[in-house]
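As structure tokens, one chain now follows by itself in the form predicted on its own.
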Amino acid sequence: MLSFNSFSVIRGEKTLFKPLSVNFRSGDLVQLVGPNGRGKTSLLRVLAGIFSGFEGQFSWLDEQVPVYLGHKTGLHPGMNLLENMQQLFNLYNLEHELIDSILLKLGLMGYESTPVTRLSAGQTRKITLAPLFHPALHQKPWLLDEPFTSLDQETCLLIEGLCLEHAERGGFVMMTSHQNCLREDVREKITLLQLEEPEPQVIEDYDYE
């Protein structure tokens, strides 16, 4: 599904982690663990084509385009949440009839009309999350970034849950989380891929004698 090959991300001229060299199949739950600043949401960038700061290789089973969801909502201040939900639904090419089974999946029926300045930081984040439950993204790879973030017990239930449905189908799931997921039989599935701290740069003394 996803290869890695000697694949570290880099700022600048600095190198954020040490090298990956690993492979992961169909139906892998992986979940990045390093500290802040190691580069757990820029690998996901690069993963999903929209940073190109990296070195070495990676590549994706079929030159497969993976679906990425971002910490940011990126949701549009001026438009209530249905005209968010159809604006990203339109971004994925998704079909807009499932939008009202899915709104009551997550708690967000009746609140369609409201502008999304009004909302809760857990009910904007529902709404990023809403695409990954059309089928039309059951086949895709997930790169997810902080996807429990501000939401209840509950609704982290059901996305975990998700995401153990979408391995189970032979998806493939990559996220980071700064929490532990919840239910034992993903935490059970989810494989650690741990970022580690690169090596020192050796500088050689030259003689200029």
Given for the second form:
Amino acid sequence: MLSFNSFSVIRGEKTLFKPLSVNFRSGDLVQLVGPNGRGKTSLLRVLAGIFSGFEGQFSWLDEQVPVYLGHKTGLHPGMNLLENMQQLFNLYNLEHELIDSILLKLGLMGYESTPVTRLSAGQTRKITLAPLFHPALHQKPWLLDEPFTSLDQETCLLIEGLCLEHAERGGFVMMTSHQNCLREDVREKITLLQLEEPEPQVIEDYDYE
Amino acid sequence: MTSIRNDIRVALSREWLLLRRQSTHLINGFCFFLLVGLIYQIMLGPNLVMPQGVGLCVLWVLSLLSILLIAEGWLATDLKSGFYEIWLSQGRSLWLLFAVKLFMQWLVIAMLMLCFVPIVGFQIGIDMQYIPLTLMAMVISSLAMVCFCGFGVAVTAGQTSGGLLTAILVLPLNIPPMIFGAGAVMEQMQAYDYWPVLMLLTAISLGAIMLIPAVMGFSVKILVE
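Give me the form predicted in complex with its partner chain now, not the form predicted on its own.
Starting with the chain above, the whole complex follows.
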């Protein structure tokens, strides 16, 4: 699904981690871990095609365009929740029919006409994660940068379940998170990619204890 | 990768929505245009008749300043919110997004000018027989002015003193469309053929709408990185 060959991320003159060579398969659920500033977000941005600071090579199977959800929300403060969600769905070429059912799943029903500036950080985060519920994105690789930030426990469990289902369908998920996943079955599925000194390391069966 | 038609459809839907939601920027710009135009004549008083050529220059300077006022918020919000990151991550072209943005902004600005230019033009002493050509030249030159203001906003986006930098960058660029815009009407006032000047103005505007979105896209891509 995703191959790295002597790959490293560069910021200015600085190489953020030693060259990485690894292949990830369809069905992998990869969590990037490492201290702040080690290049986790930059790595995802390179894979998403919005940052070109890297050395070496990487390639997606079938040249797929991944779904990238970054730190920033992409929501416009001048629009309400529903308008923002429709615009987000347009960006990913998704039909709008499922918006209502997704709003219901995320507990956002009733807030459709609320300006996003009046929503909480968690509710705003939920809007950015909403496209992941659409079946049209179940064929694409997901790149999620800190997806659990500001979310309540119930939604964290929901998103973890969504990532697990995606991986089990043969999809691919790569995410950064400073917190361990809550669900045991998700933790068992996760492959850790540690961007730490002396060199990046892939750990398939991490012992969370 | 997405198709060009799809990119245009998505950009059009978003820009149309933003134009409706952020109409205060447009209202502010055109209130400024109308008020300064009216106050200018009041300040001169009833006994002083301003030459028509001076009135034309005032009209064009006012329209440039109004467009600058409107342009201030074109990119900042989307840059801050991370919208361009998502747009780029889906293999979409920033060039198309900005081409659509500039074109839509110009359409609305041109329509408002059709309403306000006759009022202000009449106030500052432009003879009614010159108003149709003034409108035509203003609409054509405003396309170039919108593009050059967009260029200034894109190059200075993310800077703390972006407003001042934008003005410094944009003012020299806008001199040709302003000169040729007002110049076409002055040619008519002197009973000369104004079409060559109008054609030159059209060429500048078309060149701007073809080139500037690409420059804006390049500039914003660097900022996003």
